[in-house]
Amino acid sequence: MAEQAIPGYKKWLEAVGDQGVFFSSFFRNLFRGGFEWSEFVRQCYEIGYRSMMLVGITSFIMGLVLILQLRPSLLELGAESMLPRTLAVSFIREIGPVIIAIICAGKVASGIGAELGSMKVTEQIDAMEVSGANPLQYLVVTRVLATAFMVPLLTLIGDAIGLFGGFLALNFTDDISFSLYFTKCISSLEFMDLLPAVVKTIFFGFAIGFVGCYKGYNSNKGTESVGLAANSAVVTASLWIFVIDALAVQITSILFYR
């Protein structure tokens, strides 16, 4: 049994080497002249701009489903004022951020994994490096910069939109002014809040860029590696969001809260 777990433990380690080297090629290009900006606008519009309706009407959704939710349980300890505030806190520190970051996922880094593999299936890459063009720092530079600049602008507006529709949820049942409301919000939360959860959506975005990027530019030839690319990178692309997101938390409370 020992032997049959060796093939799959070496196909591991071959893994972990290839992004190794991916990463350090990543590197490599990423200080290199030539840097191609109108690629990497259109990417930042392609990856920001067209999630920006999937992050907006999520958001709302959950900053109105969390107050509905809340609301209950404050109000049997006397303490339904603390809703704005509860709202904030938890929504900014980490269901803001983790809940878009793995939307990102869903939606740029499968569709980073299948642009990417169809291109190495068709051999346009190859074509690219015949004809002297550099393809990891047009294709995989310009993508991995865009989803980490990105993923946090988003995330800076779901949270807005999610207060909102805490706001919207709360005067369901309340009636409550919209400058009293995000005042309560505002006043709860410090700077210490803001920096960690920016922080590491931009850990997020990396993650998210670099593994589409990974599964995509190393898939396999045949058109079934397409779908698998894609597939892979959302899966491998979630699961470090959540690892970035526990160590996150973890040097936030060593650093801030002890």
The other form holds:
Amino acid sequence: MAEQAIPGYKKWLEAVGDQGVFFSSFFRNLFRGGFEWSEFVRQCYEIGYRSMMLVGITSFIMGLVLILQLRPSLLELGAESMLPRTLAVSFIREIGPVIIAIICAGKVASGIGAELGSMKVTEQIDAMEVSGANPLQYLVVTRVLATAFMVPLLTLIGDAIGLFGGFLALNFTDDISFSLYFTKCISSLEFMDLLPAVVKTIFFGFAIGFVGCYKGYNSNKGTESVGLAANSAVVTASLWIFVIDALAVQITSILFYR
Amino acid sequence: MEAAETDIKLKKPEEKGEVVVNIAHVAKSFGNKDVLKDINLQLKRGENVVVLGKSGQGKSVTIQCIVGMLTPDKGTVKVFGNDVAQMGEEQIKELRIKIGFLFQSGALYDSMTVRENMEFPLTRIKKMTDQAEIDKLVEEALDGVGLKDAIDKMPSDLSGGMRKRAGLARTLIMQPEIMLYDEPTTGLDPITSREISELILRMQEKYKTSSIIITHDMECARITADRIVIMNDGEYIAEGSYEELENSEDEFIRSFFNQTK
Ligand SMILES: Nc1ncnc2c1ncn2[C@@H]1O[C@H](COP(=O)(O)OP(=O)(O)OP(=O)(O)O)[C@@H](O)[C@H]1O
Ligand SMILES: [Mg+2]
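Given the form predicted alone above, I would also like to look at the protein as it appears in the form predicted together with its partner chain.
Entire complex below, previous chain first.
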């Protein structure tokens, strides 16, 4: 009864407050010392290596398809030679980071949410806490840092594969050499294209890890809550990715393209 | 939260028979459900107290209050004379190192092998670095619960009983001063149950561990208990030795003991 009386916005505020608390305890534990290197490395492997295939295939197809889609329009404008440049700029600035982050949200955030959620359900997190060990440091700090580190790496790899996919597509129709294509791609890119793109993927990765951990760590103690944790981790992380992306665009344009 | 403690640094308890856990007038509710109403319990050094009670009565909640996982709504829980509710993060941590908590499920970390599970508290909490010493402790602890052969297995490859024993070994490896056992023998065969009960007794003799043992297993209660309390409806309604309670006038109390015969 009492629960129904609480209006929705208060619950929402409460959830935001909870995330704030979780965020600050994450930071406290980040600088506490006794960093769990081996767990961090293991997580990097789990998160990075196991998502590589998925990221690779998707990026390849995205690059390929984008060229096929762009070609007619640019052809109409007589700007066919702009194809590599258009692909490189759009892929590296926007499409690559966002698509790959969304894929990682689906694969990694849900994985972390489910893993920590089931550790919660089976009292493993409680056991760690009650033994005097620090589950935040062991489980959360390592995972959040690992995603913040691996998502940018995956994005860079994905960018390269995407551009390669574009090359293959272009090669079907126009006879362009690999070296010419890549020179065109790279020469069209400035440092100011790469840097903000990489920086924002760090935030994407952070959001993915953080949301996954938060949802899993704070899930309820029923078996169904594991699924819920995984599910809401994906939804919330995806939402965050778009919010961060929108902010990043604003900040970048203020800083670099005034 | 009455009688605010000024001196909340953990004292070093030495005297015999001294009270290590003092639960006074503790009440706790979840939502509008009053789980604990008025719980009073004193655990003395070196003593084994068995808590009996029907399922869902709040036995687990009580011991979670002792380690500060839950905070009582009313009343105080003092461990080694210090109010748990008043402790800061560091003091809680210090306290938890001295208390072993065996979870109902065993709560093994399932991403690690049994060996890594055992090493976890040693390297993380005791900050031990000497691998030979760690190996020795791990083997000893696993030997104590008869799991030496399972040392390199993953928890998912163990049976429920083995997981529970491994969980027990992981707790005992820290040689805690107070042990809280949440149904240590539930789901185990009679022989293993008996071994666990005897292990609890050995821990008490060897390390002067004080224990609270929640159980539904009367054999375990008979073997381990110095004192038994019976919980019903958020309160302890009876207290005494196994024999006293077994021959109680009260039908409800006797009903706990009938299951063995
Ligand atoms: N963290 C919690 N949040 C909400 N309710 C809880 C929480 N922990 C326990 N409860 C409720 O408190 C009641 C008592 O639970 P508890 O686990 O202490 O029972 P128990 O006596 O240990 O039973 P069992 O013998 O089955 O283990 C249950 O109704 C449970 O739903
Ligand atoms: Mg219980």
